[in-house]
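The chain below stands alone, shown as C-alpha cells; this is the form predicted on its own.
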Amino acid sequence: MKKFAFCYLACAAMLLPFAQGVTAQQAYELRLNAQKVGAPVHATMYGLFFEDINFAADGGLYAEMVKNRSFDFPQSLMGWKTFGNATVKTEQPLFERNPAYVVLAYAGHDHKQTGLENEGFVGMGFKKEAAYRFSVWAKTVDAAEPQKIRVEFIGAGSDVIGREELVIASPDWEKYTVTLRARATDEKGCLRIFLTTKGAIAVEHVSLFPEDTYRGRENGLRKDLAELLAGLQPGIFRFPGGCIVEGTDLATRYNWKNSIGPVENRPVNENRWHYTFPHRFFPDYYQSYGLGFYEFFLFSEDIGAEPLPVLSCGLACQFQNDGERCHVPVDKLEDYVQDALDLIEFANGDAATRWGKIRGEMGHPEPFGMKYIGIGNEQWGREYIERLEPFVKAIRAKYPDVKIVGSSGPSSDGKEFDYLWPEMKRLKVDLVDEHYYKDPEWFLKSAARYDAYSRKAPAVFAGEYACHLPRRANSFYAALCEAAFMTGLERNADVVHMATYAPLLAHVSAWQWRPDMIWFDNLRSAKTPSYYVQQLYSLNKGTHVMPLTLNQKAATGESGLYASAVCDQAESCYIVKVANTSQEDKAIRLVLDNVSKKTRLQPEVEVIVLEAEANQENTLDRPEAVAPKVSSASLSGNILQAAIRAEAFVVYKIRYQ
C-alpha cells in the first residue's frame, strides 16, 4: 500500500504537473465525447437506506434520550434504577397501548428518598450551556395538595450538573415540561427523578429531548446526525428497513400503523437486532415508535429526497423461519395487502380521506406525493413470489402511477436471484431491489456489473450495499472499491435509478454491524470515507451521463483505473469521475472531443482529489483524518493534463459557456 505520509497530501500536491512527471511508462487517455450526451440520470440516483440497527433509530436519529420512557418494555424497569417507594401499575392506564406506568410515594422517613434514575443510551449526552426539555404525564394519587418533583441530569461522576422542579397540581393526568440547562458537559450522564413530597404521584412517558433538535421540532431528530444526512443531498430516502420490516417472527414485524398517531400512544416493538448476533447482544434494543412514519415522510420531505416506504409482505425472515407456518397463508393476506393501500392513502390522499386525515390532525394536511412502494425486504422463492402478486395487482389496480419495487433476494447471484429476475418482470413491478455486502475484489470484478443488463423493464434499486474488509469498520480502501463500483452504477443509469449504501448510522457502543456510514456516539459524530465516496457522487451526479473510453475502451478497470463521466446541464459542466485503485500514480491525459463550436470551454478546472492510506479511517477523535480536498488545474484547450495517486478517487469539473 502507499508509503507516504498522509499528512503529506497538501491541496497544492493533489495533482502532480503532469510534465513534472508520474514516473508511469504511459499516459492513461480518458476521452469523453461532447456530441453524445446519453441516459438522463435520476433524481433518485443516490440516496439513504435507513434501518433501526446499531441503535440507529432510539439512542440514535430519535432525538430522545429517555430509554423505555413508558415503561412499557416486555422488563417494565429496563432502563431504570427505582428508588424508596416506587411501584409499576398498569390498572386504567393513561394510554391504551402503553399501559404501564410507575408510582412515586413517601418513602416513609424524612431523610429517605423515593424516585426513579434512567440511564439513557449508553448514557445521557450532556453539552455545557444547551437546553433540555423534559416533559412527563403526571398526576397526584390521594393527595389533598399538589406534589413536587425534582429533576436532574446526573453527571458520570455523580455530580448534578442540571436541575429544576416541577409542582404536579391535578388528580387527573396531565402533560408538564420544564427546561433544564445543562451546566457540564458529560457523554455519560443520567436523568434522576426525586419525589420532593409527602404525597404521591403517578408518572408515565417521561421524555428529554434537546431543544436544539433538528428545524427545532418536539418530537424531533438529533440535529448533527440528521445535518450530515441532508448533506448527502440524497434523492431517495428509504426506511425503515431491512430486516425489521419482517420481523423475526410477523408478531414483531414493522407495523406501520403502530408508528403514527399520537407519540404516547404508540406501542413498543421488539427490534430484532438485540438478539441476532449473541456475540453483539443487547437485550435493551427495543423500538419506542417515536420515530415512525409520518417522521420518516416529514424527513424525508425536509431532505428534497423522494420516499420509499418498505412494507411486510407476510413473509417472517426467511433466515430465521424454515417453512409456511411462519408465515401468513397466501389467501389471508388481505390485511397486509389493505396495510399497503392505507399507506399510500395516509402519504398522499387528502384530508377527506380516512388516513389523510391522521396525516393532516398530525401537523401535515398537504399530501407528501409518495411515488414508490416496496414490498417485502430481502425475501425469496415461490413464497414470496405468491405473496408479492396479490399487492401489485392491488395497488396497480387503486394507484397505478405509484411505482413497486421488489426484491432480487439477499444474494447478487445465484439460484434464488436468478429465479427472482424472471419473475420481477412477469409481474412487472418498476424496480428490483439487488443487495451485495461483498470484499474488495468483488466490487472491482462488478464495475462493469450492469454494462450487460437488459435496457428493458423493470429498472434496478441497488438497496444494500457495503465493500467488506476483515476487521476493519470502514477503511479508505473500502471505500475506494465502492467508488470504482459506483463508476458502473452511473455509467449505467438508463438501468440502474437508484442506489443507496448501507448500513447508514452506528452508535460506537451499540453496533451490531459494521461497516456503516457515519458512527457517533452520544455527542459526536464521524463521516466514514465510504460517506464522502456517496457525498461525491451525489452532489455530482450531472443530469445526463456521457460516454467515456479508456485508452479506447470502457473504463471498468484497466491498470486499476475506473472512470464515469455525466454533464449537468443546469449547472454547464462536465463532471468525470476517476478512482485508482492501483499501488502506482497514474499520468492522465483526458480529452473532451467534439465540443461544440459554440461551447467555450473554462480553463479552470475544479478538482476534488479523497485519499489515504489504505487502512486509514475516520473516527470519534480524529473525524477528517480523512476527507475530499479541492484544488485546481489547467485545460489546455479541451485537454486536460495531469496525474492521480495511487489509492485515489477523483473528480473533474470542467465549466462551459
Ligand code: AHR
Second form
Amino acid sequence: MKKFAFCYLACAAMLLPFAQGVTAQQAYELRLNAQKVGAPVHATMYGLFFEDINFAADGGLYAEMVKNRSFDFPQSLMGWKTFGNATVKTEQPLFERNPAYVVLAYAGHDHKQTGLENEGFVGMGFKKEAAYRFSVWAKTVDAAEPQKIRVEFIGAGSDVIGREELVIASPDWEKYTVTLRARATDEKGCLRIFLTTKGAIAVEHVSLFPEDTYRGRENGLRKDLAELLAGLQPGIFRFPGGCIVEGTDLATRYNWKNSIGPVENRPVNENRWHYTFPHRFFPDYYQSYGLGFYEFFLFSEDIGAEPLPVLSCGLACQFQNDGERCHVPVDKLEDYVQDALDLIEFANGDAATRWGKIRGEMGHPEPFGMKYIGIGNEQWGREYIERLEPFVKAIRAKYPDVKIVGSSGPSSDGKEFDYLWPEMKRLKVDLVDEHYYKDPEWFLKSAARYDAYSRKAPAVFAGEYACHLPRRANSFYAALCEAAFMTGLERNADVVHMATYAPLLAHVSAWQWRPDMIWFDNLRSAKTPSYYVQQLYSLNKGTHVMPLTLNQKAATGESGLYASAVCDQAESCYIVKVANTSQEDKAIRLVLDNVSKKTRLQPEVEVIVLEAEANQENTLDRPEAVAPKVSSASLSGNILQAAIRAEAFVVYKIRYQ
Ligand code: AHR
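The form predicted together with the named molecule is what I need now, so please give it after the form predicted on its own.
Once more the chain from above appears, this time first in line as the rest of the complex follows.
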C-alpha cells in the first residue's frame, strides 16, 4: 500500500527508456476498438449524495451562522448565552411551529446589560471587509417609546470586530434587518446583541448570513462549498440522505413537508447524528430545515443535476429499532404514500395544484421536472417489501414517468442483498440502490463486480460508497482504489446509471463519520483526493462506453492496472482512464484500432495525472497537496506510448476531427 521513496528514484531511471520509445513487449498493451461504440453513458452517471451528517447542512452548506435561531431546540437556549434580564416565552407565538422567543428587558441599572450571545456552529467565521445580513423578528413590549439594540461581532480576545444598531419601533412583530461589515477575520467569533434602552422587546428568529452566498440568495448556501459541489458537474443529486430519511423513530424521520414554506415556520427536527455514535456525540446537532426540499430542487437546477429525493417508506431506522411495533403498520401507510405523491406534485405540478401552488409562492412557478424518487434508504427484509409495494403501485398509477429507486439493504452482498434484488425485479423498480463502505481490497476486487450483472432492468444506483482505510483517512490511496473500482462502473454504464460517493461534507471540528469528500471549517474548505477522482470521472464521463482490453483481456487488475474507455461524441474525443495501483511504474502502449479513414486523430493527447504518496491527504492548511496535473503527450499514428507511475491515476484525452 505504501509508496516508497525508491519508486520515485527508480522512476527517474525508468523514464529514460520511455523517452526513447518502449517496445511492444515491455509495455502493457491497451487496445481500444474505435469501431465498436458501446452503451450510452447516462447523464446521471456521477453525482452527489447529500445528508446532514458532519454538520453538512446546518453549520455547513446552509449559510445561516446562528445556531438555534428560533430558540426551539428542546433546550431553548442551547447555543445561546443570556445576560441581564432575558426570559424565554412561548405565549402568543409569532410562528406556531416554532413558538419560543426571548424577551429582553432593562437590567435595572444603567451600568448593567441585557442581551444574548450566539456561539454559531463551533464558532462563527467572519472575513475582513465581508458584509453580513443580520435579521430579527422583534416587537416592543409594554413600551411607549421605540427601543434599540446593538448588534456586534465578537472576535478572538473578545474584540468587537463589527457593530451596528437597530431601532425596534413597533409593538407588532416585524422583521428588522441591518448589514454589518467585519473589521477582521476570525474563524471562531460569535454574535452579541445588547438591549440599549430602558424598555423591553421580544426577539424571534435571529439570523445572520453572509451577503455573498451562492448566487446571492437570502436564504442561501455557503458559496465556497456550493461552488465545490457545482465544480463536480453532478448529473444526479440525492437528498436528504441517508439514515436521516428514516429517523431514529418515525417522529424524527425527515418530513419534507416541514422543510418548505417560510423558513421561520419550519419546525426544528432532531438530527440523529447528534447521538448515533456516543464517541462522537454532538448534543447541539438539530435540523433547522432551512436547507429544505425547495432549496434542494433549486440547487439541483442551478448545478444541472437531476434531483433524486429519498423518502421514508414507513420504517424507522432498522439498525436502531427491533420489531414491527416501531414502524408504520402496512395498512396504515396512506399518509406516507401520499407524502410521496405530494412531493412529486410539489416538484412538478402546475399552479392549479395544491403543492405546485406552494412551490410557485416560494418563487419557482415553473415545475422542477423531477424524474426520480427513492423510497426507503437502507431498508431490508419482508417488512420493506411489504411497504414499498403500495408506494410503487400508487406512483406508477399517478406518475408513470417517474422512475423509482428501491434499496438492496446496507450491505453489498449477503442474505438481505440476495433476498432484495429479486424482489426489486418483481416489483419492477427502475433502479436499485447499493451501498458499500469497504476496504481497499474489496474495491480492487470489485472492479469487475458489474461485468457479470444481468443486463435487464432494474439498473444499479451505487448510492453510497467510499474506500475505508483503518484510520478512515481521506488518503490518496483510498482515492486510487476508488478510481480503480470506478473503471468497472464506467465499463458497465449500461447497468450502472448513477453513482454517488458518500458522505459528501464534513466540518473538521464537528464530524461523526469519515472519510468524506470535502472537509471544511467556518472559513475554508479542502477537496480530498476522492473529490478529484470523482471530478475526473464526472468531467470526463463521455457519451458512450468504448471496449478496451489490457493485454487482450478485461482491464480489471492485471499487474495492478485497471482501465476503461469512453468516447465523447459531442466533444469528438476518446477518453481512456488508467489506475496503476501497483508499486511499480508501468509502461503502457495504447492502440486505437479500427479508426475510420474519415477520422483524423489529433497528435496532441491531453494527460491528466493524479498521484501522490499513498498516505498523503489534503488538509485545510495544505488543500492542494494532492491535485491533478495536466500535461500532454504525442500520439504516433494511432499509438500512444506512455509511462504511468506507481500508484497513479491517469486520464488520457485523444481528440479527433
Ligand atoms: O453515509 C453515512 C450513512 O451510511 C448513511 O446515512 C447511511 O445510509 C449509511 O449507513
